[in-house]
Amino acid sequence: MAINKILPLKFSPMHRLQWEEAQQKEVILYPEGMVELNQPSAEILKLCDGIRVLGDIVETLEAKFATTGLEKDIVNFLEDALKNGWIQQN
């Protein structure tokens, strides 16, 4: 599945993103289980608020981490997240 650059990205209502103290990291919880996330993945998903589009997410993260050239990595992760049902585009 390809990410549409003009549609907002939204975290799935069937999943929950939260800090898990036992793992000392952000996780995605869903009825069938849990997925542990690394910090970059969690930062990306936190920005999937149903308002931001891909360009907004890239711009926000590049500014936050004072770097450029993150779009390809962000797109790759978001395409996986979309395939896994963690995010939606409406």
Given for the second form:
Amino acid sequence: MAINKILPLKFSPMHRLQWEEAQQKEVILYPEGMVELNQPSAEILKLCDGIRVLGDIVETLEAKFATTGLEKDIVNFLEDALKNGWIQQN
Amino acid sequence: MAGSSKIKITPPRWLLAELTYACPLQCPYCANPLDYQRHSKELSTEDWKRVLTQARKMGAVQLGLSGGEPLVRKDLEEIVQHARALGYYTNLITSAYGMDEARIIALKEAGLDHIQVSIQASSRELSDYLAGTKSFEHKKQVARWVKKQGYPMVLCVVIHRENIDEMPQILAMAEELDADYLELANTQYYGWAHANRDLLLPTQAQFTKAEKIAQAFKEKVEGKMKIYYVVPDFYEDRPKACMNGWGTTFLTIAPDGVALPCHSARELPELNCPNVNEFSIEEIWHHSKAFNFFRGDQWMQEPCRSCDEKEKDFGGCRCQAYLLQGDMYAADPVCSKSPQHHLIQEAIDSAAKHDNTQNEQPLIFRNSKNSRLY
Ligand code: SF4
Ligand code: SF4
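Can you give me the structure for the form predicted together with the partner chain, which would complement the form predicted alone we have just seen?
Whole complex next, starting from this chain.
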């Protein structure tokens, strides 16, 4: 599924993103399931606040890590996230 | 037995809290023990809170609240609230019987994350017959309220010979109710389902047809509805990796406080499953005989012991090995490498001889009267 650049990205209210102390990891929780996230994925999802659009997220993360060229990786991850229902656009 | 200190013990992730064996329905495939009437003593609210706290500390994060019918517990909201405060993702697994919209709202306020509603079939007549109680229309209403209150709605239908040919209608019902998840759970033959197996096990042809329909539907609703399809292992040639490995991930606490490595483990001999009234979850998980019993592979016999697939399925289900061949150390007879594999074909043949329409041998419904017979 393609990411629309104009619409804001929002973490799905049907899922929960949470830090797990026992696993030292961010996880996504949903009915009868759990996905463990790596640090970059968790950072991206936390920025899906229903206000930011793709460009904002890329900009924020590039500034945070003082780097450039993150867009492609971010888009790839967000496409997966959209397909899995972790985020929404509309 | 096993319990060798060399085995690395991973922390529990899933806690299934069976809050009560009481249930107003009478499903003939119920996974509760046949003699549940003997275990009618229940943990108190404080006991449950302590159990939740201890398991969470060890790393449990998914919490299933089931039964019986968990709505029977008046302290359900209080337990949910405690669970939410600890950071559990809390799943309510209910027949929906006795639920009303006010309680759905109260549970949401307490922090409940999702509700799984089970419906027995796609028609009122069959659903009410299987439940042993008039409940079909109300269940559908509850499913709509669950959606309306903003929960992810999981619709669960247990599949067996009586309803398997209704697969298209069951899928249509899931669409009509706008389920977010649909669990199509082919009956697993434990507890009451084991007792009723001759009348519940579908034929291979029925199963294959239904699976094809469900598969096509899964593709059609991709991105809208997720399908959890629980396979009926009698038609497989390898067993399921039961519980993701004994004592690795799952912890079940029965209504009376008995801690079980799998929800049927109560039926196994010699295990002496510990009670949370006597031990902490930490002690139970790490040191009890029951939880160490089938950890690792030291307990295995041939053909599992030297099998190169043992890391994959752990020899299958201990309860099935015990129920079908009286030996809990044996390979799950579902496995085609098991010398007892013929038992599966015999079960299938025996079921095929029973014609439900003739009513020669009625289904045994799960109720207190029948439970006292065991
Ligand atoms: S399977 Fe049926 S009888 Fe058993 S607990 Fe669930 S609703 Fe009650
Ligand atoms: S022989 Fe045992 S370990 Fe090997 S596949 Fe069969 S059940 Fe699994």
